[in-house]
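First, one chain by itself in structure tokens, the form predicted on its own.
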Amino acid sequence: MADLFQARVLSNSEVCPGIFSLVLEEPRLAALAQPGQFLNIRVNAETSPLLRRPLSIHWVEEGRVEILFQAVGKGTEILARVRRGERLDVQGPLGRGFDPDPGDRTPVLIGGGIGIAPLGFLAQRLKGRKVLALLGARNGEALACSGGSKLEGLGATVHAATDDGSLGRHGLVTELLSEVPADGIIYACGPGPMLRAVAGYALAKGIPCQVSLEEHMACGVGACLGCICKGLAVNGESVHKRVCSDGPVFDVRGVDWS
């Protein structure tokens, strides 16, 4: 069972419409966290909502853990109203994260929308290396608020695609895949259709690729089987995998994309 923490809220602010930055102070949690893992947060002391909310880790620094989340339902809307000084019941860190050692390959971070957020923590671990980031969002403001500006601050070369053309290429981030170098290794997080396209490209080109999948989670520790995805065993046989505990990060060769 994952550790439980009563983490103190240092700040909770709306960084752009509907997207919030929640910073928690908990040195032990910060020390344990790995890029690509998530936290399961109880948003209040009431019985409604009953389930915790699984949220990816965006940034870790000096005993603090930052979460970027979008207020899209009852649980996250309650979380958006949490104030400085309150304490939250946090379970984590949970799941299997990214392997942050690219070896001799060039790290390529590919993110779409709020899926950019967990790539920030990974970029922290890759600091000092030549990193290419391909990022997509609905507009330039959303891209920056989801963590794009922090990637640039760490020295990553950022190429952008936006739905409205306000920053970078006018279109989808998958239209930038041709920029992935042959010696690259891809780390991706974002909407399902984006990940499917990235996986298809990586498999066709023989480029190593790790993707962070999203599924509705309940327990967060693999017990309830509520976040099953189709995977592939070593022999190619289709198997069921739990996104919360076998993932959320998977090698694309271990996912059944059919």
Contents of the next structure:
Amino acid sequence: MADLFQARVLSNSEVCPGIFSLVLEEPRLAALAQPGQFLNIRVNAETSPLLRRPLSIHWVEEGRVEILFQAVGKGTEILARVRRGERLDVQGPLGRGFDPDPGDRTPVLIGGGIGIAPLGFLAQRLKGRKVLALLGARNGEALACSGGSKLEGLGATVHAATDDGSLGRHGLVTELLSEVPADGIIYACGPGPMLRAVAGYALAKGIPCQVSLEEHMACGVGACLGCICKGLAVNGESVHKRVCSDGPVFDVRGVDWS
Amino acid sequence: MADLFQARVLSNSEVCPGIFSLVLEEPRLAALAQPGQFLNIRVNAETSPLLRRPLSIHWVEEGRVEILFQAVGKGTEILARVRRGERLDVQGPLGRGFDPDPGDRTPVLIGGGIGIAPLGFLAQRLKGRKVLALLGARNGEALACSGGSKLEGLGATVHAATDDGSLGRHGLVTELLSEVPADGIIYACGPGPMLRAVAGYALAKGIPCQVSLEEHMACGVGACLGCICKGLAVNGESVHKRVCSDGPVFDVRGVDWS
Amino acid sequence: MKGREVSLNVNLGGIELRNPVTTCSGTYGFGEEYAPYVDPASLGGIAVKGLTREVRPGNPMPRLAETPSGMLNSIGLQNPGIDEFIARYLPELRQLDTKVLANIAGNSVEDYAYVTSRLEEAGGIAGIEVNISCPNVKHGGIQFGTDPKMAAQVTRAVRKNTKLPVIVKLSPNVTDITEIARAVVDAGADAVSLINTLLGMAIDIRSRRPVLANVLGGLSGPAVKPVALRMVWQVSQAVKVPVLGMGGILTATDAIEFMLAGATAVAVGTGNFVNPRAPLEIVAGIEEYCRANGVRDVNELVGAAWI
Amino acid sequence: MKGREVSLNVNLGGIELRNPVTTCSGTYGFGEEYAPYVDPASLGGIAVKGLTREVRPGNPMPRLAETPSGMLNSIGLQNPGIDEFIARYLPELRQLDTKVLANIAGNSVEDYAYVTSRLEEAGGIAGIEVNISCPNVKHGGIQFGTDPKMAAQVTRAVRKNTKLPVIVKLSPNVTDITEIARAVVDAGADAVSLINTLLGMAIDIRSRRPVLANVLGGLSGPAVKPVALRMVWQVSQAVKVPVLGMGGILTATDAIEFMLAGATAVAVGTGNFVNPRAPLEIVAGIEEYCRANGVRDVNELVGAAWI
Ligand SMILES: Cc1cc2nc3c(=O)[nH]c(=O)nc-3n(C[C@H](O)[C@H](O)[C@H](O)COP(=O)(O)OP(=O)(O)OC[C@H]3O[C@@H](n4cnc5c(N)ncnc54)[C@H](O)[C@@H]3O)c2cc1C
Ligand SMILES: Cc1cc2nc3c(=O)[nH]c(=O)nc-3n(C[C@H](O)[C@H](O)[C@H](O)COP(=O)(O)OP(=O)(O)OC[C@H]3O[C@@H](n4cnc5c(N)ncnc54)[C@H](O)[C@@H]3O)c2cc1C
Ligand SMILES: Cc1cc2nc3c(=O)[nH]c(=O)nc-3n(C[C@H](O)[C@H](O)[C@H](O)COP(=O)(O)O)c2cc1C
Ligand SMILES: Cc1cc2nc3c(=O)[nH]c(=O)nc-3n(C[C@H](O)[C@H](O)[C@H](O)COP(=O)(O)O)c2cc1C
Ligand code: FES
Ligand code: FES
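If the structure you just shared is the form predicted on its own, then what does the corresponding form predicted together with another copy of the chain look like?
Okay, now the whole complex, with that chain kicking things off.
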């Protein structure tokens, strides 16, 4: 069950330009966390910015929880200035994460940009399995520090695509989709258009696939109905699902991609 | 003329419990500043707290401007966390300060609590004169670090009163008023009731007296009419004066104390 | 320093609350979402998401925008409809050891009457909060809440169909909120709640389009507190029934301000998103304030700032 | 990267502004207080503090309260009266290389007419902004600004007594601001400005009293921006005259949002207190935005977000 923590910041550092690694010491949170879940973090005690910021869990080890975030606006910029030793108001773990049991299928982790981050934690749980990772980022450095090197460290086979061609294929990660084996199971996180392409591919090929969606959030717990996506009920009817609490991870067959 | 500065923070430290010394490196501001003037400081880039915080100039030396502040609320608590090397959005110097020419009178500086702070800068400008200081604070430590020791360092004769009796008289600084010589000229800053008592004494004895008043402010430059005090025109009529721009320092004869 | 006991009970138009702290409709789901953080038994009550006769899918996305010290929402009353509510959510809500307010909305007076009688039959709720003010639904809220005659009409229809206490929730988007308050009280409201959201909007300068798909949305959060306090101050002095105050409450200080302004009880809305434990902290803070100030009964605070 | 010239001129109901950025009445004194930070010649115009027939001492202190992302004021229209204004302040204002708007208020239609004709005689101002909405003065603002008939009456009286452009400043404390806007435009307003402050209050839980001596005050600052934007959006589509938009503008992004919503020009109020250089930065930011987006004439932005 989720809870509120005044989590102690063990470290916060810019691991590559604009990307920060924030490590929290919080054993109970670490014990509860599941891959694909997120934290809802209050960035300061003031009323502006007002809302918490949702950030995925990137890594869990020895009672520590790490997140990776990109400083893109007010909230994440304030977060970038948090220092070791301070306490951070953290709510979580929230949402439904990945189903980390691939059965006898080959796990294929597909991540774009900072969307690679949550795949790190998933790979930790898949340890011992042969994992294929298809990763895309603006350049090799961003790819490595968004989680790419950690995936490699865990023994995953990483195929890369970068916008500037500095690592792997010069292009989009979706251009690597043909490398997904027929017996694969896809776990994907990244920008909307990437997920749409991945979902289309998986549905067409009949490959099981889970995607982690993103929406602006207010409550993060399913109470406000602000973060709706179009889902499909089992009977094929279009229904509203809450990204924060019915997701953020959805089976592609449960999402209305039309 | 006042201006806006992105002033570099040279140091910011808690000099005694709850009282902070903040030193800014800003030669042009230092050159413009007059004793009794204040700075209007934006405490963060967010919209809450929204308004700047007025803080008096405590000390000016070699292109550096020091303020002393008590952490009493949202704004000052944020200010307490500012670190060396950061830039602070500072507006000033603002307001009409003390008339620092005592003529042939003996300058008597009367300060209560953090109101001692601006008297430091005044004493710097009175250097070479025989200065008497009557200071009050909650205890000896607060008195010393609010500016008391700096005044002594400049050669002023300091008579103290403290709430806990840890230094000088056990009581209020106003109980020391009888020590003001008949040829004195009073410069006072502190809580409202203290200033009222000082003004009453000075008016009754015919001793020239300038007091620094305080009001909540919005603009700090005389534009909003939010910080009004009741003044007296030369003809004795009651008029509204702006504490921020007609003051904060007023001749006691120009204030309607009724 | 456990001093004397402070009595925190208040009576909101016939509903006995164990303390004056409740949660706002639309911000607390159906009571289960915040269960990990707050035991409903420690609250005066909770209000559920607005219910309508029919299933409502709500507005298209985006539905949210953050604003300085506030937020805009245009959820569009998404809800499963009264039947599904009674079948699926009410049984669990009945188990909660707190007072449950059913918030209702509709397109017509008949809709309000229908939903009311369904709730009356079903039983298990403590009172009905009538949303005459939701600014999101084109053929609904806005008209009822801004016209005293229509507001009274809805109130009468609800009143006629239930013995439960009726709380009418007022819109702040009016010239004179006391006029509407008087009208609904004359029509039988046992209490009034205020404020609903202020009508606002946001624009994205990149796309040069409104941020919300619905264009207009409701502003809530600390930004609106001064307006909400003013309206509670005005309404509580204009009518004899108790006021449930809301709008930007995040801390015990905020809640106490509302009570001093004349609110008998308060509700936390957007504040839950910022601090899920806010309602609990507010109960504790009110109790502490009372104790520190020698207040034995929290009702002494109600309207204590009136001149 | 100096690209093509961007034309920033706008016409506000007959007043040619060199750029769309002005300052709000009551927040910019009589034009001299912000001289150390902003050269008026770089602004479209400035509005002076509200002027009345008689000298007004204003309300008792305290007059200010800070609120989340906003502030309350109850200055109570303190001003030296129209005679002293003309004698003492107008000569210097005439020297400024910018358009000066005289903001006027009154207790009666006759007061407005009188102040208008005094300004007409005196000369040297670019237009008259008629404050029918100041919520602070018991026998003035509030009634005129919330009743379409009275708003029209004041507008006609001002119109009759001057050839200068007349801008009527609307109150946000109404059910339907487009109704008032239409009424004043039909009565001869050349432009409308909005919004004035939202009526609010604050309470001090220590003293258990309202913070402001006047109890109620006007809410301004970023907190009100979503409401102001919504009203500019509504009014600019409801009337044919240009809109001067204001309410919570602090940055160029804010100002551009107002123009996209339908404002021909904008005014910075509370924002000056936070950042005295805000108006300058906004002029620069609008120009930059235009250049980056291939906008040659700032008028292209006006209402560009309309659906
Ligand atoms: C479930 C979930 C998990 C996430 N995990 C991560 C993560 O691990 N690392 C990471 O860097 N980011 C993550 N994000 C995105 C992150 O929440 C946003 O970048 C952040 O909230 C922006 O806040 P800000 O105040 O810095 O930006 P703002 O100033 O609020 O906005 C800056 C820009 O970011 C956009 N933005 C704001 N909020 C969101 C949002 N919730 N989703 C998408 N765009 C947004 C705005 O539209 C704007 O363009 C996640 C989002 C969700 C919903
Ligand atoms: C001209 C002038 C010079 C000043 N010089 C100094 C100085 O040198 N050192 C120093 O420590 N303080 C000084 N002050 C007081 C200082 O401005 C306030 O303590 C500060 O603004 C409080 O801000 P906050 O956000 O921390 O408190 P808030 O959270 O805003 O309020 C906390 C408490 O402080 C009170 N308060 C807030 N603003 C003021 C104010 N302007 N005047 C009086 N009380 C206020 C509030 O009523 C409340 O009780 C000066 C004030 C003025 C007007
Ligand atoms: C996301 C959201 C949904 C809401 N839904 C409803 C609703 O269904 N019925 C209703 O009467 N009010 C609804 N409201 C209004 C709140 O109940 C409350 O009146 C308003 O938000 C002001 O309180 P706050 O500032 O504490 O949030 C909603 C508010 C928000 C933020
Ligand atoms: C301190 C203060 C004084 C004001 N005085 C006047 C006034 O005299 N006449 C008037 O029409 N509006 C007055 N206003 C309203 C502003 O002109 C403006 O409409 C309002 O503050 C909203 O803009 P803002 O949020 O940018 O401040 C005043 C506002 C403030 C904050
Ligand atoms: S963010 Fe509130 S329901 Fe998802
Ligand atoms: S603070 Fe605005 S006039 Fe003094």
